[in-house]
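This document starts with one chain, in the form predicted on its own, laid out as structure tokens.
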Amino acid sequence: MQTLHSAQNLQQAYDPEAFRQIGHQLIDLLADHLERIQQPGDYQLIHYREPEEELAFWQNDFASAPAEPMDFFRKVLDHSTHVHHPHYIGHQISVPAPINALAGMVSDILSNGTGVYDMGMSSNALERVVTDFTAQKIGYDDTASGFLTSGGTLANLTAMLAARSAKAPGQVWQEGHDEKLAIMVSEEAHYCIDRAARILGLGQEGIVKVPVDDQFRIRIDLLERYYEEAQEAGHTVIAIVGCAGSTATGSYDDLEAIADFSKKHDLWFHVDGAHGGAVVFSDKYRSLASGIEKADTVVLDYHKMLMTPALNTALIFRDGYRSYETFQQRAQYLWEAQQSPEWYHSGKRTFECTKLMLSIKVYATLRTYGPQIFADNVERLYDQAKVFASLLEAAPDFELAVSPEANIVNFRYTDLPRESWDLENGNIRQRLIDDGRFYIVQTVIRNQKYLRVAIMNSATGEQHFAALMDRIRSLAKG
């Protein structure tokens, strides 16, 4: 009987008609969800629970008898943060175009990895189209090449491995390195650059952190000094990283000047454009990243401002052949020659072998709405940051940390005793989360706490910013 029951259970799990019925119900549920939160009223975007409470809920759910899948999906919606809500202005996560959810469904049903061509024919070809298009927007010529990978952290690490392969003395991949290697970064660079350097064995001293100016851009006037100090300490500097834009404020380094510096010293020039690199799709804001086309490698997250679900990141090489030099292992059961430049075997160039069909989501948006959709989204988000900054500057009870270059705005409420600004702004942020009507984050700038907003939703506008300011005033007064 057990064998019969198991067979029936497996048959039900793969039954096309059952899938059809559940799928229709799920699409209706999600469409209703999107419709409701896009006209939210007092609809909360988060129902915050303490971690142990949330864990207990799902432990109890797991211990219960199997139930209809729609019951589970409804619970997930109720216990999640709703990024499509116009009051979601928190972490740098995109508001995915719904077409991406459908593309993801196709990808999940097919489950075609992209490590080798015959396991991912369409996905490898789509990836080539998407990365060629991105390389063109960066300003590279047709010798450029790239691939998609699972997030900016992995992409930045791969870029640093490429820098080591290209610039470190000797055959590092086969023999390791005895030299004390180093990379130069802004002190405002994302923590994943620091992490990548440590993974490469550079250690803390191998991460040369250059101070920033009052706009949080790497100080070009200090590059020579820090380079010379690293050399005097016995380090071989192999790379310099430019930010487009920086983690806390979204500020753009002077990439033109960094390019000149890297050329002078024969360094690998890498641009971490995970967030702000998206301006390459916009004629209006493209100048913020002037010089990005001179970089050896560029990282760009589609899952930040380009309407794509996480994780989905491009790593583009100006000289495409370099992308095949980073990993040089043999895998006879996958391909015969590791170093031959076969774009259709993505496993040759990435950490990942069985990689998700990432390209289908980016391509679905571009194919459905046209390439202009990326520019429209970036420009809307950046424009609205300026609107919010203007409201804050005009308000006597708020202070703007720095005029925003991107869609990131840092500010604090100041109608409080000066000595309590840090404590109370942190408290205000937690009250906002507990209240559930807005989702924002916080950061530390110049050793002081600020509230931080990343405008990720094209539906977010002036009325929502004004409502946030009013809500902060109300919560601050208890």
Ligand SMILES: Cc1ncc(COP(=O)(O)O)c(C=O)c1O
The other form holds:
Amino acid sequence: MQTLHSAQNLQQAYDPEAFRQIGHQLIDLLADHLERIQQPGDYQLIHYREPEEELAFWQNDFASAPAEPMDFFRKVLDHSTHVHHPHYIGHQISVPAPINALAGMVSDILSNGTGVYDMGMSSNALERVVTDFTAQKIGYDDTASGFLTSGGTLANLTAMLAARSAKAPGQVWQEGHDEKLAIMVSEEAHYCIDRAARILGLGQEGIVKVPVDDQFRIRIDLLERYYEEAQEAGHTVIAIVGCAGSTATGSYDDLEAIADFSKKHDLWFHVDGAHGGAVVFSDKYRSLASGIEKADTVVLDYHKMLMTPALNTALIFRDGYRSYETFQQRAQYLWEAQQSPEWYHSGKRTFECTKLMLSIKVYATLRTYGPQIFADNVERLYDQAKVFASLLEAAPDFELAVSPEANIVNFRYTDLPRESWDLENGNIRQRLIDDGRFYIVQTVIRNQKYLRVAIMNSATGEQHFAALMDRIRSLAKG
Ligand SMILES: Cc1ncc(COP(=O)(O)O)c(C=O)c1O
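Compare with the form predicted on its own: the form predicted together with the named molecule:
Then the entire complex follows, led off by the chain already shown.
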């Protein structure tokens, strides 16, 4: 039998008045946090602790008696990395517009599972609005259709599954496949494409990695040769993936040329635009992804360039009907015919069964600030990368790896003995994290270590880049 105490405890957990009070306090805490972090002065955006120290902190916290939640929320803030700080120029994580947090509160209370229409009427309809808008920006006609899913990795895997359904000989979904299948992709593609191919059972040989040119774009002149070699080795090539843009340098493949190549060989043409596909919203930068409208599928992460918190991704099909052919199993308790194009049953086309109400966040931003907001953000971030690149080019003690096409800039500090550039640039990155006033990352390009920034925050500008360069100079000496 339930004790009085546990019944009261459950009642309290659902108490609207307690929610109201904590909610008001939390909004104040977060608004104060944003105010402080956006005008940071000397405010750190990370207080770095080693993993074991961080774990011990939370183990101790867990061992203590249940406490009022504001104390916990404050601790989480203190122990996190603050992307709204203008010195956050690290990973490709968006700086969420706060309206998303409010939309998230609505969706977390409703918790509509969204996989079937009657468990997500508004979120399924909003998903249609958001993906139709995105499809139109890509340049597709109204036969296109897509859905939202949990991240670029899952969306790329889903696209590769669709490619296999469409292009592999026989009935792969029912019978598996005996043929050796392969996909072609640039050697600079995100590792999730490689992972997707292996999950599909293509194995290492089934991933034909084509070298890149000095701008890190797939070498179009090598496509025929790599295709023929794959065929001679007994592979049936089913797809080619174009990068828009690549993860390390933000480089855009020549999508027009890849479209021609895929048409000639009847391949599925997929564009991984998780990061840089967002240029379709901008008249100024759209030409970088020219040809994207010829792709069979496009992946685009709202949680990278488009002010939305992770994870929130669109997978759009040029021919919308194809999106119902990826997963062909029956789920009679949810819907009757798998392949009938019922856009309103989200789960027919997604990996997920239950799915977060992703559309509500993207829609909230567009509805509140207008559709131009995405273009404004993309243009500001891409423009600022060019500003930073010119500062680096003008400085005798820094070297730029490659002129940025997107908002990703790779560089290194060079006022050091040549043989220690790799080691010291790695040390500089670690010292920056320990210092906590800037957050940047590092990468390896042409087998050499570079510092890497992705300018994700529209508040970041020239004075912050100049301050970063000064900080690096002083840490390099330290
Ligand atoms: C080009 C590209 N594709 C895919 C991904 C993976 O996306 P997600 O982190 O949303 O799974 C990334 C992540 O950085 C990326 O840069």
